[in-house]
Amino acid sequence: MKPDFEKYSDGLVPTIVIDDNTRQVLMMAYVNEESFNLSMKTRQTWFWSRSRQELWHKGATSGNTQAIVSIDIDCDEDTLLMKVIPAGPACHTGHTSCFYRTILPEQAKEE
């Protein structure tokens, strides 16, 4: 089983990445067929960078790789959930998760 890469015109499938131990959402990125196949083969996360228009091996430059424990697919076969063991922060800002800022409730403050 694999995602339906033809569902979206750009061939990209949204992928949520969570820490397998804590279940914290770490990041959201996109995979194309090539990055999906590389992720399956290497058991490391590979994505497609929309801004750079290139393959992206998470942690290739930072060392903050993500070892894949499992990959789940949703019922429509157009979104993935990757459970990983991270070797460092997921966010390029140095935060554990890319989701470190709260919009609601309004009283919440940015860390």
Given for the second form:
2 protein chains.
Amino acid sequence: MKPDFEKYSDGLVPTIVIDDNTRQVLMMAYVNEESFNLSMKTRQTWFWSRSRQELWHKGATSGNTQAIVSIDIDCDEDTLLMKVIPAGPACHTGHTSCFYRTILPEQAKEE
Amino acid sequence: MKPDFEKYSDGLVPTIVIDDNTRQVLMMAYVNEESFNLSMKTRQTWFWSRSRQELWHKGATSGNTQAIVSIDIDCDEDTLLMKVIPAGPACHTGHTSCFYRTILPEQAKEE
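Coords for the form predicted together with another copy of the chain, given the form predicted on its own:
Once more the chain from above appears, this time first in line as the rest of the complex follows.
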């Protein structure tokens, strides 16, 4: 089974990356068919950078590669979930996860 | 702080939904500005359905709404992470999560 790269006009499939040990959501990025195939083959995360419009081997320059433990696909085959063991922070800011800011905080619980 | 709805031409921001208790990734969907504002205001998940091209209040027909505990935003402000308490399965198939199939299994560990 492969993701449906024809489904949307850009040929991109959103991919959620979580830490296989902590289950923390680390980042979200897109794969095109080429980066998906590279991820499957090398068991490291490869994406398509929408801003740079180029193939992106995560960690190629920073050293913070992500070893893929497993890949899940969603019900309608247009989203992926990669479980990884990261070599370092996922975020270019140095944070473990790109999601390090809260815009809607948890409400105080009523007693 | 709000997501950057102008960043990509479709005005949509991908949103990862996880169970606040189990931390399981439940689904991924898109918000446009209107559904984002509704999610913030009502503390239930609202999305933009790309396939149906309409506003989508998750659970409106199935009853499987998702109460929002908190919302995080990523480093470049173009992806959201919603932590929710689901009233039922996230997936239309009845699975707890839309990611119920593995396409790249974990490798057998070497002894």
